[in-house]
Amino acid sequence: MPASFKYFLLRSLNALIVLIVVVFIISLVFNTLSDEMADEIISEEVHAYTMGLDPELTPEERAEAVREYRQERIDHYGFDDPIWERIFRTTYNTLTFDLGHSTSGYNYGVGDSAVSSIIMHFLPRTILLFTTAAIIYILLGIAVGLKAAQVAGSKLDKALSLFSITTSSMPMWWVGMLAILIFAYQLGWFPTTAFPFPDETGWAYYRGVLHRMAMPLGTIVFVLFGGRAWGTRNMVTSVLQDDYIMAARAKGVPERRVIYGHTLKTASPPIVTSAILAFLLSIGGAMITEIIFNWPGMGYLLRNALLQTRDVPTIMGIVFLTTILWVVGYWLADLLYGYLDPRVEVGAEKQV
């Protein structure tokens, strides 16, 4: 069996095991909260049922009817099953993407109480915002970091160092509030809130969405670009000190070929890995950023599910989606690292 295929199987198996274990832990943690919420729902349903009973029933008949209805609802929610059976069932349902239905009675404007439908309604907006931002600040960071590494110690290098330290120290929510204050209230260039989206069709709708996306997009790029550029600069600088790079320069190899043909190829594994992790971290900050700009994405949904509706199935669905994102991200980083650096595959072959 080829070493590359063994490496792929090993990393895929590791990712699958991690996903199953994490989902089981999530089910265990959320079980108590789910029980409390279901108990509240049952009490409300029983109360509504009691109010609709025939007033001519005797007290004994009313009590018996209420007891039977309560037991029916308990059976419906599976409360008679042992706790571990419920936890394993929740784990299995989650892994098979059966996320259940929202228990809040509020479908977040989706028109469907299924958690999967609710999440899929908000997820594309988060992907639109953060994927676009990640592509911009990663590409800019690589380009500027490469240039700063070429001229280490120059004004550009020093300015990049100062800029990265400054912006990386700024909380994204603070930069977002400052951007709203300056560009929305003072200059009036952008709307103060991203939601609701424009009530238009065609190109006018897309222009309106991009107009509303400009401030959160600019905030994310501004805060994360410096750190990405400085990290790339440090990785490339260390490679530029290697003997084979100095030998290539001594032979008169053009500088462009030295940087893009030799240096960048050697530095690509850590650069690609750190870029993937940076993207995952930017998604992790979705809640605060989307709340500040009122961007209707996953963070906006999580805020409502936590503070307004206490919607446990929706919260668990979001946590599960985030878990998948991180596991797949690390799995993809491992595969890319192995592809870019064959020495990793050799190590995996020895382990197998």
Given for the second form:
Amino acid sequence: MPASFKYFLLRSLNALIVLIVVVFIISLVFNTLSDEMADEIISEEVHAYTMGLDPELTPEERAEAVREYRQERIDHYGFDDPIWERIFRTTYNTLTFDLGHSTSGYNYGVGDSAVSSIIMHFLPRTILLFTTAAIIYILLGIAVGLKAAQVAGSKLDKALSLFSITTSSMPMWWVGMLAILIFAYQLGWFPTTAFPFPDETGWAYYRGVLHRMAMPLGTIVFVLFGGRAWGTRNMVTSVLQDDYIMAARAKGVPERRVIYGHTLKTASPPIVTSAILAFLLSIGGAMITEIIFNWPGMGYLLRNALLQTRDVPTIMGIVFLTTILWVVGYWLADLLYGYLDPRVEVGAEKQV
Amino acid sequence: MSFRLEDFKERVFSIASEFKGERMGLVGLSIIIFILIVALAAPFLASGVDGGWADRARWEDNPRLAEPSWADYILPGSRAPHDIRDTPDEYIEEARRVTQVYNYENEYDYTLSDIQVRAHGFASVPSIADAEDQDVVLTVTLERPDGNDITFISGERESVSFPENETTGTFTRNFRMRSSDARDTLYSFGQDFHDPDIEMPEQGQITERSIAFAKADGNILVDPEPLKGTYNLTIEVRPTGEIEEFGLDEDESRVIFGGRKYGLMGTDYYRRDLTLGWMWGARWALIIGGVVSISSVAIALLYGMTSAYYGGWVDEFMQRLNEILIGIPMFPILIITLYILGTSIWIFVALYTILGWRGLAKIIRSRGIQIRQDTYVEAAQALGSSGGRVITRHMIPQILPYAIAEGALMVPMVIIAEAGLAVLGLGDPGTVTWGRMLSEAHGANATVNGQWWWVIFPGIGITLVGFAFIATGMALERVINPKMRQR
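Having seen the form predicted alone, can you show the form predicted in complex with the partner chain?
Every chain and every other molecule in the complex is listed next, the one we just looked at coming first.
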């Protein structure tokens, strides 16, 4: 069996185990609370059922019908089943994307109460904001980092170091709050809230969305690009000290080609993987940034589900989604690293 | 063993002396010391603030949304200071009337945010039979320099309550310029002067409190300009019915002129002194950052070194386990667990620690494998030292400085994570953290309303601590291993 295939298999197996373990933990925590939730769900349904009963029935018949219906619902959800059975069932359902139904009552304005539909309604806005930001800050970070590496020790290099330390000490969403204070409150350039989206159609709609997106986008890029640039700079400078770079320089290879050809080729695996990991790590902060700007995405949904509706199935759904994103991203980063850097093999770290 | 301790000491001294050459590291260390002093002082200078943050009564006497005291120096205009008066400037006793007068000199562009009056007095009747259903009549008036007086309370009856079998009773009347009655009074006062050519604004569109101290011209409602000069706030009490003797109690009565600036960092919507909250924020930041990073580093050291020392299948197993742990995402686990187990700060600390050590353990293991091959480790083994002893006495001290540097780099992440969870409503309601302050600022729309001081200072706290620990940790890393700098 080729080593690369073994590497792929092992990484994939690892990712799968992690996914199952995490979903299992979430299901475990979830089910410990389901007794309280069960009462709530069932009494709501029973109440609706009582309203629709035939008014001609005698009180005894009514009570009997309600009792039967209640038992039917309990059986339906399996609330009488042993806890372990319920945990395994939740794990299985979640892993097969059966996320249940929202208990919010109004489904956050989405027509369907299925958690997966609600998430699919909010997810595109998050993807729009966050992937645009990620593309900008990663490219900007790599470009600035390469520049700083070429002039290591210069004023630019030192300024970048200070900038990256400062921005990585700031909560991203706090920078968002400052942005609102400065650019929305003081200068009035942008709307203070991104929601609701513009009512227009066509070109005016996209312009309106862009206008609302400018501040959250700028915030994410501002906070994350410094760290990316500094990371790139460090990887490149450490490669620049290698013997073969010195040899290339001694041969008279132009500096541009040394940087963009030789060095970048060696430094790209860690640059790519660390970009992916940094991206994954910043998802939490980005979701809270959405909340600050009232950007109607996953963060907004999460805050409403947590604070207003206490909607456990939706919270579970969002948590599951971020977990999947993390695990898949981590797995991809691993595979890419192995692909870009053929020296990495299974167990390679054992030899150090 | 003593020679080993000497070695270790020497190493620490050499690191310390090299650290002195790291400018950024020294800056970071000084900030940490400053924050540490604030954190240690919090229980003394701001005692009870931590538990009493949500207690409205505690903050009643403070002004609402006051800017920092030094705002006058950096921003245009002057702000009225907060002024608590325990004794009136004049006390006039007449036959059937007593009056307290409080002078107020308005020389500010941003006038008072509120006036709070607490009128407490006594009244006596000739016999016990009369000691019920007795009223005094109260009038509260603001006399303005331009002669246009505003009567907030106009001859309202306040009943006297008598203790059983006593002929002397007491009465209390509290008043606030922010109350809805007072706001209505101010609105109709402004309407009298309003320029008929300008459209009359609705009451919801104006800030009533500035009308009281505004020039009585056509713009009083739409663009009030401060009227400077001497104001008198008079509280007048008249007796009714059988009341013979009466008066206002000087000790219990008081007037608070609610300012527009207060303390080092101002106050929030709930009148809380943000400076005191900030001090506790500093304390909690150091506590959670410190506890999580110290315990994570300790676990990582033990785990990594054990794995490195024993090697073989133990190492293989521990590394596979660690790889699975590394794959677990922190953010969703924190949300769901805090939501369900409760939002205690200690649950947060425990969870973060449980997931905090895994990455570091991997690095420590790989360096531990090198250390294990050192001669003195082999010597210790040959002399019959047990595995645990070799790990704790010989291997861990070698890597400790590096682990401390990594621990320092972890602190900001912990503080930022806690703050973010607070915004999601998963902060501990029993503690004051910078994250909680920011989440409350967000909840009260502080950004949209331009209340910059409420937003800026807690965030500066987080940034300052983060910066200090990163700068110190990075400097420490450079000193320990100049070539290793990668981050």
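Note that the rigid core is defined as the largest set of C-alphas that superpose within 1.5 Å between two forms. Positions refer to the first chain, counted from 1. What you see is a predicted model, and the numbers here were worked out from it, not measured in a lab.
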Discussion item. Is residue 66 displaced by at least 2 Å at its C-alpha between these two forms when the rigid core is overlaid?
Written reply: yes
Discussion item. On a rigid core superposition, would residue 325 pass a 2 Å threshold for CA movement between these two forms?
Written reply: no
Discussion item. If the core is used for the superposition, what shift in Å does the C-alpha of residue 52 show between these two forms?
Written reply: 7.7
